[in-house]
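As a starting point, one isolated chain is supplied in structure tokens, in the form predicted in complex with the ligand.
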Amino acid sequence: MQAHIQTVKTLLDALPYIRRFYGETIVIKYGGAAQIDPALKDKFAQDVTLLSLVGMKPVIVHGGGKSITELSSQLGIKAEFRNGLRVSDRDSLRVAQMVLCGEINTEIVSMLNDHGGKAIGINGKDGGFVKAQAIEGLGFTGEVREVNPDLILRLIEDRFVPVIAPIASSNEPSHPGFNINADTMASAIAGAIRAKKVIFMTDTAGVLDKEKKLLRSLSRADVEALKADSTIVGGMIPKVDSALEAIKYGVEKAHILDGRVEHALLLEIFTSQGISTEITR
């Protein structure tokens, strides 16, 4: 009996949380550790269809930097990065548009959908939706310029979680379109589609300081101040900015969030503190 009344207490204590995003949509950048390690990956694919089930909206938007960094050097081509992206020629552009698309994508469709979510695959290329155009030096590595949001809105309409590879095409005809930063995809896709909160989660406790420890709260003044004195390095980088790139397009907050954590999107959404570094107006 006690037990039973400790489940309702539970269930109570989410009820403000339920009310607060009912309804609203939540753009979550998978990645990191959270993505490798398989009672990660199981415990992940329960908050998302219980985010769901609930009445939230959650869009996945995936990466898979070490899969492809580990498929490209089995076959002999080399990873690069400058500025914590990779650059691509297009044979890596082929190795990333396999693993993100081929090997990635549909093991987490699979994942969601066999834990009773209703998870759906896309890409950019699908309807054109994401159009992007080439950086500077970086090869077939593009950055956003256009989301269609009509094909995700339809999506969760129809209460289906899109699962989204970040692979974009061009407005040029015959090219083989473009790897694109996971977290950039996620931001510029919370940004066309109004999201109300966008979640990056990866492999490190959130941003930290230069003594290894937790921020918490950052102002976009903070993130260059950490960027200038080269506290913000490698993958970081893109995600901060990102973060910052969603705020502006209107997301109301942006964390940062340990993945390796159990259950770390639960008590991101249900929990008044969180666990997160969060990255306000």
Ligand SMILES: Nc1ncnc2c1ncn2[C@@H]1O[C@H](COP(=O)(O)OP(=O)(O)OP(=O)(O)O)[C@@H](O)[C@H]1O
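In this text, rigid core is short for the largest set of C-alphas that superpose within 1.5 Å between two forms. Positions refer to the first chain, counted from 1. Bear in mind the structure is a predicted one, so any value in this text is a computation, not a measurement. What changes on going to the form predicted on its own:
- The Cα shift for Leu215 between these two forms, taken after rigid core superposition, is 2 angstroms or larger.
- Here Val251 does not count as shifted, since its C-alpha moves by less than 2 Å between these two forms after the core is aligned.
- Shown in the overlay between these two forms, fitted on the rigid core, is a CA shift at Lys227 of 2 Å or greater.
Next up, the form predicted on its own, please; the one we just looked at was the form predicted in complex with the ligand.
Nothing else is written out below except the one chain.
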């Protein structure tokens, strides 16, 4: 009996947050261990399905860099990176599109649908809803220049969970398109659809101070100061930059969340303290 009562208490504890975020759009950048470990993948699918069923509007933007590198190696295509971004020639772009759109996207959609969700897979070329331009020196790796939110908003209105592969189209006719960093894609889409939150799932606890303690809440000024004194370095820099971009676009909060924790999304959204670093206006 006590176990049942505790279950009810847990549900009641979540009720204020369900009420607060009912009807709100939450963009989730899905990557890292949560996208690779079978148990974490299953928990992620459960979390997203629950968010949808209680009236929230999740939108997934996924990465897939490790899988792209693995297939490229098998095909004899050398992976090259500059400043943390992949250099994409035509062959590399073809591999990226095969992996992101043909393999990972369909797997996530199937996973969500198997758990009772209503997911649909798209990429930025569909309806031309994400336009990009080349980043100098990176070939067909691009940066987002324009997001037309109509397609995603219609899918959300019909209660679909959009699952978006980070491939974008170009304004040039017959152009093969661009491979986009998933963090920046999530940030741009979150701003375009006026999302309440954007959550970046990572393989770290969040933003840590020099003593490796989690920093719970940061402003833009805090982030810039932490970058200046080399507290924020390496791979965390593009994540906080994407978070700051989302805030600039009008998103209320950006979260850098440890995707290695089971049910990390529910712990972050439905508990008072959460488990992430949040970056606010």
